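Next up: just one chain, as structure tokens, the form predicted on its own.
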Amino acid sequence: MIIGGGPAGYEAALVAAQLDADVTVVEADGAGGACVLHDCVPSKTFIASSDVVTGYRDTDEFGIHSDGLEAITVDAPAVYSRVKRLALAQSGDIHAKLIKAGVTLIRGTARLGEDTLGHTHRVRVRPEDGDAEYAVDASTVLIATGATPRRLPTALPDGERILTWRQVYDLPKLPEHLIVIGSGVTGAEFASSYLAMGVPVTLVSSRDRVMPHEDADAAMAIERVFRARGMTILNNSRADVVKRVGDSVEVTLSDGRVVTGSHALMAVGSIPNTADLGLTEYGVNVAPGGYVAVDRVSRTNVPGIYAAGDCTGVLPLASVAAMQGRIAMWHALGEAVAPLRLRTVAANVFTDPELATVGVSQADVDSGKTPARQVMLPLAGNARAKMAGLDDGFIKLFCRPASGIVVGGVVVSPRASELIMPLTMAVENHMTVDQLAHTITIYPSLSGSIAEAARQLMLHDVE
């Protein structure tokens, strides 16, 4: 028994299917979740409806001439239209695969039951279209049941002015002037993408800078992007009251500072969707903030009970999830398998530019937790990066003092969600500077810098 379709739910599910177990997945929603129907596929649809207009910007620099901006118009309803309507194709995608994998999909809710004797777990299933409640008796359970945008009492969702980021794909038009609360990713992610569609934004955030648990070399060259095009950003800024003034929100910081826009949107993390499922009755331990505690191979205390995905709190990213809720089944079903490896997730912020991430942290190296050398090495030298137009960006590369081996990397950069896997094959599979800096690549192109980089740390006069 699954509970939850997210990519923890469903990718645990193909597995248990492949290694020949009955399978049954409980999903309120539909196939891929939250994730797939209100969070990551339709955040990263919008956004790609903004990059298409970041197409136009200084067209001239390249002798194109295009009028610019102002020439571009949004049909706001037209692009929410596209992000629901590709979210839903990828949620049947889902679903179909599952349905070939011979996976019972049940619309409904679940929950842990009354304890059994023997070696199952009774869950007690509510069918969404009315059916009475029912029990089933599972050998293995997964809770994959996500997380919910965080709602503050003082600044209240309302759908139309106060929104959280499931709701924007419901507004009419684009705002006139959007007030982002919370720089975290998701705040940097749709207050970039908003800005490229011409919308006025102003960044709430609570710390001195955006993106505060990211690389603070990237977050900062972001953030002077930002401003550059004309972002507000309000660092060490505490939104204390949202509140709706007619067809306006007025936004109360902590230090009595008010800000107007036309409309908030609330990016201030997420909770975990653990309340009604029985768990602590059951005993199944739950840490502080509601999160299912687990272990490296996603088992809580209770054997045959198991927790993937955004409900454990381990990493916040739809990757993990899927892993986690595959490392479940080939466990439970005693398949070989390794414990989840932190140190090797890459991981990616969706803003313009993008910001990706894979192993030790430049706080690791400062701190002195890592021993490593590095180089960071601008794309503004880079001649494909030259061709582009890039200025802003950057490679960033840890190794070891001695050995050399690559251990962790930075890239700033348009698609540096693809330019990443490099570096993170590279953690992954012990590599070191040397074998990278050996490696050809195309000439001209943005991953050249990686091996640049490489190059450098074999000099071992580099600081």
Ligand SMILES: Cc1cc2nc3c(=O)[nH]c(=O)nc-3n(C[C@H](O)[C@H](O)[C@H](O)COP(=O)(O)OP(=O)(O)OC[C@H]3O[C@@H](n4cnc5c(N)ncnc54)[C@H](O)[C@@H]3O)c2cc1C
Second form
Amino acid sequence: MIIGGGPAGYEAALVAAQLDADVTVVEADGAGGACVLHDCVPSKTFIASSDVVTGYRDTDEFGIHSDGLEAITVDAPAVYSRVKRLALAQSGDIHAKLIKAGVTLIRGTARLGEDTLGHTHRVRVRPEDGDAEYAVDASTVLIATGATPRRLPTALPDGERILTWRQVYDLPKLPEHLIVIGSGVTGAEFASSYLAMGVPVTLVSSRDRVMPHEDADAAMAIERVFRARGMTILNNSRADVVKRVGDSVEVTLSDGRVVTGSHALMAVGSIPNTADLGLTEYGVNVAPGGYVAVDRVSRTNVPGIYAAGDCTGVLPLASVAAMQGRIAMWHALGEAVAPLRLRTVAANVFTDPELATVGVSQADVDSGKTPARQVMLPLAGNARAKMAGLDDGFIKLFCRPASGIVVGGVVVSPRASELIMPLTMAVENHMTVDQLAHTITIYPSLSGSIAEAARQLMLHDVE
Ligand SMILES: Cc1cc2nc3c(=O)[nH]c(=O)nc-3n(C[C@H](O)[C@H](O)[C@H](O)COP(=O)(O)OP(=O)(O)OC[C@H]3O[C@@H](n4cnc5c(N)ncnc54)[C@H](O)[C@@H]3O)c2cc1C
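Having displayed the form predicted on its own, please output the structure of the form predicted in complex with the named molecule.
Once more the chain from above appears, this time first in line as the rest of the complex follows.
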């Protein structure tokens, strides 16, 4: 029994079905879960539209004369309906894949029931179609219920002017002035994409820079781009109250300043969907913040009950959720399984430019936790970057001081999400900077800078 059909749940279901298990997924919404219907897929589809606008930036530099960005009109309802269409289509594809694999899909909610004192766990299912609740006994249960946008009592979304990121796609037009509360990954991505679409954006950040959990050089490089393109960024500013006043919103900061805009987007994190699952009653350990406590093979403290994805708070990424779900099933069904390794997880922020990271961080190196040599190579010197008019961005590489084994990297550039792959492979496979440096790259290419950075470390040519 799998509770939740997001990446953690549906990828687990596919693995379990492949191993001939009898698999049922109970999902409250649709196949693919919140990831596909409300969070990751819609936001990346929206960003694909804003990228189209970005393509029209600074065309004169290339000898292409257009009427400028001002002449571009964004048909917001068309953009939003494309977002929803793609999300539904993706959900449909996943649904079909699950059915083809022999998985039973139930639309409804589920929670742990009473202990049967045997080798099975009783799950109580409440179907969405209003049929009576019923019980299913399962040898293995996977809790994969995801998370929901955090709501602050003094800034409650009304779905019209004060919005969660799941509500923006219902707006009838683009905001006249969007205030984004929260400068983490989600806040930064929406601020970046709305700015690209020509919307005046104010980003309220409670810390001294945007994306405080990301590489500082990278976050500051992106903050510089945001500011240069006209975004107002209020650092060290905590939003205390967000309220609607007629057709506008007022955001009161903790220092008493008031910021006015047409809409406010609340991007202040998520809370795990674990409150109504009967976890504590069943004896499943719940960590502070409501996360299901799991080990590296996705086991909870109760044998036979596993958990994966955002409800565990391990690392809120679809890729990690999916791997946790697969690992749970491999473990439960007796396959050989390697515990989850977070060190080699690549992550990307889909701002413009993008910010991708893998392996050890600058903070790990600076604190002495991981001894490493490093180099940071601006892309501005790269031939391909010059041709493409890219002034911002860099490649940063970390390697072990003596062996030169690559242990981490940061990429700030357009499509950093793709460019991080060679670094991820290097970290995953313990490759050395010598091996990276000996790789013949395409000329001209941005990936050439990865080999060049490796060459610099090979020569110990760093400060
Ligand atoms: C705006 C945004 C953008 C993101 N972009 C990216 C990205 O680009 N790349 C990336 O890797 N990650 C991204 N993420 C993170 C990613 O969306 C999550 O890590 C991922 O959704 C986690 O998957 P999951 O299976 O744990 O949960 P979810 O996708 O949240 O799915 C859980 C499902 O369980 C269902 N459910 C809950 N309770 C019950 C119940 N009792 N019974 C039945 N069903 C239930 C819910 O309806 C939900 O559909 C983004 C997140 C946000 C908010």
